[in-house]
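Take a look at this single chain in structure tokens; it is the form predicted on its own.
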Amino acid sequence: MEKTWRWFGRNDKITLAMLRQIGVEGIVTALHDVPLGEVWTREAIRELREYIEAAGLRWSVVESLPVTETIKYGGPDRNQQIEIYKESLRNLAAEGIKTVCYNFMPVLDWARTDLLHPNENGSSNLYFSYAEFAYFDIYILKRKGAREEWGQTVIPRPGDSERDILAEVDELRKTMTPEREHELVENIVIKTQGFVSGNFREDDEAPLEKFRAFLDLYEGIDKTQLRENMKYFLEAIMPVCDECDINMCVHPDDPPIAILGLPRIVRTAEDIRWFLNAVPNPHNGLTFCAGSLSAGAYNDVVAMAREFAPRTHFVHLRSCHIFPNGDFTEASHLGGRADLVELCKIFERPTLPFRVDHGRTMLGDETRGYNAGYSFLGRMYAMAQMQGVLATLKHEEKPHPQPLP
């Protein structure tokens, strides 16, 4: 597989020169300075591509060309936004960039409640607590109907015993501090969304009000309708993908559970089968994010990799550990539920790009201002682990010389 790295442009504290030194071959990036809903011009794409190539690397994957909310909920300007999207796709293809990772998650991209959860060895990981997320929803966001929904929510977990999430939330309320409430808003709304979806910025003065306004846009949108909106979008852009030989690869939902009253439609094997079959064009494919999928206790990640490998255009290698109560954390890239060694066997082909994802924060990463989940030393460590796995697999494929008699 092609070794790639998510890079956040010229302002990224991790430079292209650093990436070349650690064995990165391709860059995964986007035009982060272009406002949502505007065309990515060929000139702007070319300028960034040439900047990357001048460092001895190539722009392998776009992550992400954002799908605006109006496309997802089916707003009145949906068709206009789809035309803008198609123009951006043509401009990317004209500059030789033909793999586009995107997501169809309403409002909220990936979510975590703790961005520096301590490990025993002194490093830290991203962590998701269902009780803390439910507390945020009920008592900070104060979403209408949130308490009733959480009382009926089944938490994906390894065991069969039920979890009383509302009792945990009420217990948590007794010890919750204003500082921790502020941290939850930062972790859920600002620090994980501002550099990903573009819906929020760190200087937003009223992020919760803005968040509620986005949620209101999805009133009445259920799983069936969101699926139909995704199908509408994909059918509209597939002629451009055929014309330009562009592979679209949707990222699974993270976490793989319906939250905040919003439907999530790329969580399970059944979900993936649905959108691949609904639009059977081979350019309609999947970003196989082993971390997102392994956070769902009901997902057999290896079986899913085998089934969907023919329609996988991009791979995110990371793994999650699920605790007995269903909460989950990022695991070592050689641990957790995802079995990345087996996934490398399944996906190994020269033209398929992969990147390590959400590395641990370690050895001072936490002081260097990196985006949440995107440390340098932690991801470099993970990249070294995966490079070792791939080198071993390649070695095993070679015929071994017969021992001398």
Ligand code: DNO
Given for the second form:
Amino acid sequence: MEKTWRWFGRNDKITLAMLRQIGVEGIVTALHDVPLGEVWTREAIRELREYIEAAGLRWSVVESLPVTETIKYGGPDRNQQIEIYKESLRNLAAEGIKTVCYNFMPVLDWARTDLLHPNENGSSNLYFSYAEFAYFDIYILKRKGAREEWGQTVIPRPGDSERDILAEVDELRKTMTPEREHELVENIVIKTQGFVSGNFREDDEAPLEKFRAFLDLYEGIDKTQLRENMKYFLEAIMPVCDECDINMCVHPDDPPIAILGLPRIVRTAEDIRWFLNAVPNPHNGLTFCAGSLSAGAYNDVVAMAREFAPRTHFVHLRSCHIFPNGDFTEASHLGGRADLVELCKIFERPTLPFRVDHGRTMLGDETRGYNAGYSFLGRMYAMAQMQGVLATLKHEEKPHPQPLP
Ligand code: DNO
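Form predicted on its own done; form predicted together with D-mannose (DNO) now:
Starting with the chain above, the whole complex follows.
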């Protein structure tokens, strides 16, 4: 596989020169300065590509070329937005960048409740607590009907113990502080969204109002409708992908559960099968994010990798640990549910790009102001682990010297 790294552009504190030193070959990035819904011009793409190449690296993957909300909920201007998307795709291909990651998650790009959850060894991880997320939904966002919905939600979990989320939320309410409430808004809406070119920005003044307005757009959109809208989008762009040989690879929903009353359609093997079959073009493919998929207790990640490898155009190597109550955290890259060693065996082909994802925050990363989940030392450590795994697999493939007669 090609060793790539998610880099956030010229303002990223982690420089390309640093990445060369740690064995990175390809860069995963986006035009983070272009406002959502505008064309990525050929000039802007070329400029960034040349900057990356001047550092001795190549721009391997776009993550993400964002799909605007109107395409997802099927708004009146979706065709116009799809035309803009196609133009950006053509411009990317003209500059030689032909692997494009995107997602089809309504409103939120990904979600965690805790960005620096302490591990017993002193490092920290991203963490998702259902009770805190439900608290955010019911008492901070104050979404209509949220309490009733959570009362009926069965949290997917490996353990079979009962979980009464509303009782946990009420318990949490007794000890909740304004500081922790503020932190939850920061974690769920600002710090995890601002830097991924999604709907929210670090300097949004009224993020919760904005959030509610986005949720309103999905009134009446269920799973079937969202699937239809994804199919409509894919069918519309496939002719450009055929013409330019672009591989589209959708990122699974993170976490792979329905949240905030919104439909989610890239969570399970059945979901993935659905969109691959709905548009059976090899250019319609998957970003195999082992981390997102392993956060779903119902997902057998290795079986999914075997099934979907032929349509996988990009791999995210990370692994989650699910606690008996369903809450999850990011495990070490050599632990957790995803079995990354087995995945490396399944995915090992020279041209397939992979990147490590969501490394731990360790050894001073926490004071450097990196984007949530995108530490330097933690990711470098994970990258070294994965490089070791890949080197071992390669070594095992080599014919071993025969002993002399
Ligand atoms: C979070 C990432 C996501 C992902 C996008 C792809 O860390 O996995 O932001 O890049 O959803 O479109």
